[in-house]
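First, one chain by itself in structure tokens, the form predicted alone.
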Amino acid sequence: MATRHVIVGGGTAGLNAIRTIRAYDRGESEVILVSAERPYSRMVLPYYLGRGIAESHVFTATPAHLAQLQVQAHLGRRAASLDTAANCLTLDDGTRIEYDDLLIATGSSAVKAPVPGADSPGVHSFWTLEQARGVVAAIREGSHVVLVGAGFIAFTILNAILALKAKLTIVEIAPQLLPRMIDRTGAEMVEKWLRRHGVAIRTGATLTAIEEAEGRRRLRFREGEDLLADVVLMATGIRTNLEWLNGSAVRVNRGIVVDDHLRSSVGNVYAAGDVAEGLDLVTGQPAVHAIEPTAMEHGRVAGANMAGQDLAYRGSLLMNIVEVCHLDIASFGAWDDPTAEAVAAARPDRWAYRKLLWKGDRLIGAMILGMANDIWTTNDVGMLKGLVQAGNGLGAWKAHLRRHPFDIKPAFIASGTTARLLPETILGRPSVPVGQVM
């Protein structure tokens, strides 16, 4: 009888594992999709909210798609509970599905901040596909969109908001913009970049409530004068979507506990993306890194060992790149580490910064902006992330690096980083066309 896989999830992690399946059994087995929304991608939601694609090229796996993939699929329906005695998954519309094997890949939600008003109309996420045709249908040429939290999400979008000729104010709760992404100092350097933008920035700002004033939006300060707004978007947070799992033997702590295999406590069921807690590849501690990368590589990993490998993960690289107005910001790694060794230095000429943390001669964090159009800018982005992923000690190269943060190639080039890193596939040899493994 065909091994039965059911996967939990249409997303990036959910699709990559199907795909990896299906590559090592060229459809001998049984794979199931449960899907609350048609897969798409939503990376690409800030284009489609840019007028830049239309909607129909925000969706990655079509029904003929699934169908060529010999995948069963239950769109619209949610998990609903798990029995792993049983081996059986409970659907929201009561369907039970039986399982050899299962992966939960079900991502996260946005979440708006707890205040009044934050659930009425004109106030919007924007995360889902669904969300963000509101967005689409709110924001007009002219319109003041005030965006509350400056997080990575909130940067995804401010592009797509100014290519609508909208007015654009950001209102942040911490003393920075991106407090989860880079220092007080990079902050400051995007903050002054975004003025010159034309962009209204309010950063130290607690939001108490949200009213509605003559069709427009009202937004209330503990401190500070109140704002006025066409559209208000919400970036403040997202949240594993994970409680239907409430009662189940599957063990949660941040997220789903997951072993090098993306096994969870229940051995026959694997998770991945947004809601597995695996490995930090810098630190070797559990974390939760809701990032696209980690997404993809999760769902090859954990595809490759529901179809019978024994493929071990040397864990996910913490990572966040964005550019706005184009002005590249990124961070790798442990980058605020507040034990490691740092040094940082700047060229405000070129509105370029940069941060790198050691321990011992490892780079295990770095920090980078510059301007999108230097090759300065581009090609260290790549240099520095292949530094920390690869963790080569550099040796002697450290301290060249730490009195030149400008001059990273030389520091690549000899430390072996392009040889360490070449070889090196997610599923451990090289990729091939579904289908058409050997």
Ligand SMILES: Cc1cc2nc3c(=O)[nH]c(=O)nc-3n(C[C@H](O)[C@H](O)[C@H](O)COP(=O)(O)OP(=O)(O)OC[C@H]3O[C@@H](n4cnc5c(N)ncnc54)[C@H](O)[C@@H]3O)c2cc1C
Contents of the next structure:
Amino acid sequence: MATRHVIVGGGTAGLNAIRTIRAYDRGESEVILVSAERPYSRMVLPYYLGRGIAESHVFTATPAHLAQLQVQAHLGRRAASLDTAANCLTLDDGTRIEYDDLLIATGSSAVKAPVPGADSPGVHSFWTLEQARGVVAAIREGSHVVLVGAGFIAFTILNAILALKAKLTIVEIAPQLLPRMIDRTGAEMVEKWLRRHGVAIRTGATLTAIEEAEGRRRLRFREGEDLLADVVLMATGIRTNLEWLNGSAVRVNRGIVVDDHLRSSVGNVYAAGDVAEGLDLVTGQPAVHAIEPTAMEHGRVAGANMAGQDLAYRGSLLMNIVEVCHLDIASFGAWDDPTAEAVAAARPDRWAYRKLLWKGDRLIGAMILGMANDIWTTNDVGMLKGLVQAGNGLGAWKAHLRRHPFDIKPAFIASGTTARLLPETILGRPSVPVGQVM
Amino acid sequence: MKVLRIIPERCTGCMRCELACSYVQTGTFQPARSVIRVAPFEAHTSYAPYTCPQCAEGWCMTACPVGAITISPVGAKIVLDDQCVGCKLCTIACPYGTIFYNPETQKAFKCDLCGGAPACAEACPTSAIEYVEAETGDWLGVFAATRAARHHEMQVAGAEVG
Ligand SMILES: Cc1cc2nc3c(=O)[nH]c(=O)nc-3n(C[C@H](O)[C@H](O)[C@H](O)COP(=O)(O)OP(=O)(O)OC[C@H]3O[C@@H](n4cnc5c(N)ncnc54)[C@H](O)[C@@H]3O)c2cc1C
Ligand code: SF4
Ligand code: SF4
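Starting from the form predicted alone, produce the coordinates for the form predicted in complex with this ligand.
Once more the chain from above appears, this time first in line as the rest of the complex follows.
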């Protein structure tokens, strides 16, 4: 009998696993997908909100694609419980599915700030397609949108809100914008930049309640004036979708604990993406990243192992990039490691700022701010990522980069980083494009 | 597959590859839109062109959330403009810094080997760029390291003399 792989969750990690299984076995095994939602990419939702793309563009696999990949799909169904002793998954409608191996890739959900009124109409999250549709319908030209939370996800939808010609106010409980992505100096620069582009900002503001106010929302704070909003968007955090695993033998810490093969504490159960606590490439420690590239790599490695390969994963590199009003903001690796040696430099006239973090002569993280039309910004973002990824000692080039943090290229090239990186692949073989799998 | 082999010792820094590339890629001569970039070494006394090595992993391609990067018939990783949403994930995923973002079109762009007839190789008067059947490689590493070491020695010598 053909091996039966069951994939739970059809997001980035799940789809990458399916494609990888098929790239190896060309359709020999049985693949069953159970997913609460149709496969789409969450990180593309902001472009749909900004009307840059049609809704149909967010889908990563249509039913026809799934059929072509010979996937038996249970869409709109949720996994309800897992019996690892019997190798059996039960769905929310009672359907029982037996498996040879199973991948947990159920991602995360948005969590609203726990204040009275957070669940009233007009207060939205922006995490699923369904929620995005709600926000698309709510925001009109001239609407006053209050974005609660100034983290990375909030920033990914900022351009879209402005493109809709809405008035935007950002409120953040922390004393700075993007507290988990950039340092204080960078955040101050971003704040100045956004104010210049007409965005109102309140940091250090603790929201206490949201009330109805003649069809609008009144936001109350511990200190300071109330705000009146037409639309409230909460980007106040996420939690992993793991409640259905309660009572199962799968070990969960901050996420599902996985080994370097993306295998959980149960040998034939794998986990990938936002739900998995896998190895961080830079720190060598387990971490939950909750970013797209990690979900993609996890999914591919898990898929390869499910397809019978014996593939160890080197770990994921934390990385984020977001553009707001043509200002690029990026950070990666151990950009906030307090024990690292940090070197920062700014060019305020060009809205450029960067910080390089070192352990000995190895670059372990970086933060970079710069104008999107400054071609060197993009160039350097990639090369800095390459230096962190390769993790090679830079010898004398460290001194160069300390003195000239805006002159990355000669250090990258002369340190032979290209030669170190070229043999690296995630699967131990050249990648196959999405459209050429089967 | 055929790749762009770069022989840095032959480069004179004339920048014709950048001009040719931007012309083919955008229809106008604007080196800022070129996807091959001439880098200076040894305090601008030597130069070498640098571009996408069409790496085996294709970090840009695998990172793209919407599958907007694919492999062309000549083996180049190429951006499908009608699929790209401009999220920039590829620009941070590529560890070589060789995929770019155009703020005007809001799309990523990179070397596509001009569909099999690279303009840079044709334009180079000294054959510092060749389009040949070969494994891709680190064409510049050793060259740049020696130039840098030489420059450093000269600086030290200069400091001792002066
Ligand atoms: C607006 C927005 C912007 C973002 N921007 C970026 C960005 O720029 N860069 C970046 O790196 N990351 C970004 N992210 C994060 C990124 O989208 C996630 O890290 C990524 O989607 C994680 O992939 P995943 O496969 O783990 O989970 P998901 O993509 O969330 O997929 C999980 C799937 O599981 C399904 N599911 C959940 N529970 C069950 C259940 N019980 N049974 C069956 N199915 C279930 C869900 O319906 C979904 O289909 C963004 C996210 C959002 C919302
Ligand atoms: S910018 Fe375009 S090509 Fe690059 S990852 Fe985003 S959608 Fe894909
Ligand atoms: S742009 Fe970068 S990641 Fe993409 S193929 Fe070229 S070198 Fe590889």
